[in-house]
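Okay, so here's just one chain, in structure tokens, the form predicted on its own.
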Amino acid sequence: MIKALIIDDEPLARDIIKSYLKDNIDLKVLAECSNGFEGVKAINDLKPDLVFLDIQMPKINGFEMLEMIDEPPHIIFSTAFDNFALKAFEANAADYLLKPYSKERFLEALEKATQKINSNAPIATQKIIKDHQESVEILDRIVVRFGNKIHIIGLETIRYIQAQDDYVDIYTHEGKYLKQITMKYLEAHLPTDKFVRTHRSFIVNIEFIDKIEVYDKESYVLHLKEGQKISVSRSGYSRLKEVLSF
């Protein structure tokens, strides 16, 4: 018996999936969720084999939701936006459905997912997440898990970001948040007119810069308005000069 979840903010979309599944005795829908917050909890609590997942949802989208899952299941994406769907397909999702889709197309996707589940095929969700992250041109927010909660960090609240091996610490006015992501990725995807990588270990929001002091002939120290001191390399200093025009 395949255990499944339906995660979609549209009641009609959830009803269509349930209607297409009503004669399937080999699959049980454990729960349905109307947003990504509910979806994270349901996946972590119920451990489904398969999730029917909408991509465009309020609060957090389907990709952001998957980042919050410790042991993600097989995914059949559904979306009205084929640019999202193509990326998911290339990343070896169980399958994807472009809304509106027919029952025949739905059952085709379900058969593909069933074969993967029954053959214990590797779950490619981490690759899906990575490929989606790379497809995003500019970030407008960062989603993190904080204990058992999900927190959406607006870029305007970030003071600075510090590298911690394969993770980063994101410092905001509310406190510090840990996220598994690289500094290289953030440097490439944060708005370059607002954030500067001052050092291999630091990215700074220029809105919170107070002053820059010489540390020695090869490096500098950046003082933020709230008192924090940030390392600045020679290349970081050049980037600051370019962005701040001094």
Contents of the next structure:
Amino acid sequence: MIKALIIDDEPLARDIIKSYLKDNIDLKVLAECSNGFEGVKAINDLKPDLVFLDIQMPKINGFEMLEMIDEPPHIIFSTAFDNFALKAFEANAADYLLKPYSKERFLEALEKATQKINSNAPIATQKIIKDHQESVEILDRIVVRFGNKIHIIGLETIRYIQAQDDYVDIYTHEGKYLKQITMKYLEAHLPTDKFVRTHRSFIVNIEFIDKIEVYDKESYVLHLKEGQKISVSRSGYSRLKEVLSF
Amino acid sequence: MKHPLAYSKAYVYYLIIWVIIVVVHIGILHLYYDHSVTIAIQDAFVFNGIIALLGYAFGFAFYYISVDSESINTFVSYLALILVGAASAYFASDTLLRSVFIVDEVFLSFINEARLWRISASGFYFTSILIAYYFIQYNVDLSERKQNETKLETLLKETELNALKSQINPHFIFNSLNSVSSLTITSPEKAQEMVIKLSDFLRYSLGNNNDQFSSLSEELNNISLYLEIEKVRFGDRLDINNIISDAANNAKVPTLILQPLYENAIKYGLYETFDKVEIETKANLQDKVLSVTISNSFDPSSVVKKGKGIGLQNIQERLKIHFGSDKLLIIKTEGNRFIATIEIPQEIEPS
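Please could you give me the other form, the form predicted together with the partner chain, since above is the form predicted on its own?
Let us now look at the entire complex, which starts with that chain.
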């Protein structure tokens, strides 16, 4: 028996999946969720084998939701239209449904997923998330998990970001948030006119820079408006120079 | 406002015509009246130079007179200009010729005899100049009006295109069709209703009506189709409230001008929250101005990518061209409500 979840913000979109599944005795729908927040909780609580997941949803989209889950299950994605998502799916031969889809198309996707689940095939979801992250050119927000809560960070509230092994600490006026992501990824996907990598371990929002001082021959130190000091390497200094044009 | 002669280098022709007049003037005085060349030249340059300069100066005054070009005042002003011009040209040239240049007896008597001639000649010149100015201005106004019309047409096309784009916005159209697909299984009658609404909505902005203006009630009917489609998709999460006065319903609004405001309300309100969103429309007509206020609640905790504001810019531009003001669209945020107010003057003849 396959345990499944349906996550979609439109009730009629959930209805059609349920009606396509009506005669299926090998699959049980454990719950329906109407947004990503509910989705994270349901996946963590119910540990489904398979999730029918819509991408466009309020506040956090399907991919941002998956980033919040440590070991995401098999996913059958559905979307009306999303170029970035399609790239990620095709790169991973993932099965996805383009709305509106026929019952035949739906059952075909379900059959493939069922085979993977029954044969204990490796779950490709993490790879899909990564590929999708790469295909998004510029981030406009960062979604983090904070205890049991999900928090959406607007870029303009980020003061600076500090590397911590495989993680980063994101500092905002509300405190710091931990996120599993690389500095290299952030440097490439944050808007380059607002964020500067000043050092191997630091990315700074230029809005919050107070002043930059010489530390010794090879390095500088940057003061934020709230008083924190940030290390600046030589190459970081030249990047700052370019963005702030001084 | 430009001097009439500044259009398409008309001052060059002005100068050429005066050179010809001066030459003819010299010729007549010298050959026909037997005055010396020196005297003929002096007379020609002083008299015609004064008229040419005054005529040029009239060009600056011209714009202020020609504003209300239909009225009797304009005619009177023109007449006054001609009389003042003729009189001053006469006195100035007469005085200048007598006092500055040495003239012989014959010429002096000529000057005395020529009074009537000078006054009528300068009157004729000024009349011709004003008529020329009038035609230049008329043509310029005409081509400006044509340009404005073309610009309005382009903007309307742009609006139609934007409206179309958002209807053929893949998310809207495919999700709506997915709803239809779902309803055909659970509730075929509702599916049919939805298909008809979608068709009517698409038809309205597919450019059936090329009119620049529609009545507010026509516009709101089309918008309610759009909102009802969204309501089918999101059910009880969308609340619509309309408070429209009867007089407002019949008022004229530029076609499709409100549509982008509702699209924003849906995109930034409904699409980005888990809760209910209320869209309220108020419209009333006061002192010949239609005022429409569209407000929607939104979730301040959502972090939404901001659009480029092309929709709002297009509204602003169209209002400016129709009514000559860029203060007719006011947008503000009050708490967790987004409020857009649009004012549409009614007394101006829709162009």
